[in-house]
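Presented below, as structure tokens, is a lone chain in the form predicted alone.
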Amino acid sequence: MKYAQTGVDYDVLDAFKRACQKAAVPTALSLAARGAAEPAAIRGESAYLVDTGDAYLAHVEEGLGTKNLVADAVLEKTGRSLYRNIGIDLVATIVNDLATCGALPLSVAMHAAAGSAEWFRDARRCADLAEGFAEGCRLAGAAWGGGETAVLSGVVDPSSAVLAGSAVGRIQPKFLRVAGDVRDGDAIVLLASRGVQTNGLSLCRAIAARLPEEYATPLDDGRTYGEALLDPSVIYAGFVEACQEAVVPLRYLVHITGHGWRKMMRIEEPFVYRIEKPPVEGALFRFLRERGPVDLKEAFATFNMGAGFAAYVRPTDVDRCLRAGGAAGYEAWVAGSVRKEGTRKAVEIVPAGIVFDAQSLRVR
């Protein structure tokens, strides 16, 4: 099975993103009237920055995707609400993008758009979602600043909701900005994920539909498929903050979500990102590959495969980076290195024999 078969075709989505970036560029001229400016080369990054003189403000808008449909299915079949995890997931997908530029989140807002007001009548689901979102904000060190609830009859299915949100963060002092100063020989540090987190769920749902027991199908770790899919995401803002406090210079940061491991070559400059030590494949990813079936390259192009965040650092800063991350509660390891090989741009996962070339990621 392939992700594109579920309707998620990044070639189509990315073409729209590039068109939006092109149309958006002239609007930055408006910032001057507010005493602000747009930093160079920010379009196409995970977060948008505004230079306010003494600091950068960062802004991100993100959506959960379809993971809440898994939670709805589990709730219907078992009576067990895992919407608290969904709330954490929603914050994570927003603030993890925000943190890639070195910004620490200040406030996060939720946007919940249901197909019918009846969706909000389930008090337990709504309470769990609210508590999880609040917990996610606490884990990110941010305030829950507000949001929007909407009923979009005729746009959203009456039995479901689209969950999304935004965040504002700050980089101060400004030298803490992570701007992509990647160099030949830099180390690639990967941080462990907790399951699929928030990407590839359309493919996960398509696999569930083909299983006789659907989300109740057991994994070899003793849990059900549905339970494993609904593990809450790791929030990586604390890792960035820990590195900043330890004065560890971060060359570049990648939130491994849409496009999977191809995201590692998001920088425009051509480098080869050579991975020698990918994470050990967990029970959930093994299950997805076997029961899809999903071939290994498609899995790395779609899922995080056990690593949800990547940091590029100088070799001399690796030990301090790992210590800072470990002290903050993150599982991190040196997975590979950045190499300059002329104009070649690629991600190589050496033990798996997988290569993603430059044309497989076009987000600018």
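To complete the pair, please output the form predicted in complex with a further copy of the same chain; the form predicted alone was given just before.
Nothing else is written out below except the one chain.
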């Protein structure tokens, strides 16, 4: 199976995104009257920044996608609400994007738009979602700064909800901004993920639909597919904070979500990202590959495959980076290096014999 088979025509979305980007660019001129400015080269990055003179403010708006449909299916079948994890996932998908620019979150807001008031009648699910979101904020070191709750009948499916939100963060002092100053020979540090986190869920759902036991299907480690899919995402803001405190300059950070490992070549300048040590494949990714079946290259192009965040650092900073990350509770390792090979841009996963070229990642 391929992600494209799950039915989303990205060309159409890209046309809309381009229209938005085109319309958005001139609006930055307004900032001058507010004593602020848009920093260079910020459009297309994972977070928007505003230069307020003494600091950068960071802003991210994000959605959870369709992961709550998995939680709903598991809840219906087993009576077990894993919505606490969904709450953590929702914070993770927002603040991990924010952290890629070096910003630490201050306020995170939740948006829950259900298709009917009935959706909110499940008190267990509601409490779990709220507690999970609060736990996510705690893990991110941010305040839960309000949000929006709405019923949108005629827009959202009556049995479902759109879960989304936003975060405000700050980079201070300004030199902590991670702007993409990558150089030949930089080390690629990967950070372990916990399961699929928040991407590739459409494909995961399509696979579940074809399994006789659906989400109750056991993995070879004895857990069920549904339970494993719903492991809560890792929140990487604490890694970024730990590196800042340890004065480890971060040259670039990648939140490995949509487009999977192809995201590692997100920066515009051409480099080759050579991975010698990918993560050991866990039971969930093995299951997805075997039961999809999903080709290994397609799997790396879609899922995080065990690494949810990447940091590019100077070789001389690697030890301190790993120590700082480890002390903050993150499993991190040097997985490879960045190479300058003229104008060539690619991600190479050496042990798997996989190469993604520049054309495979069209969207930033």
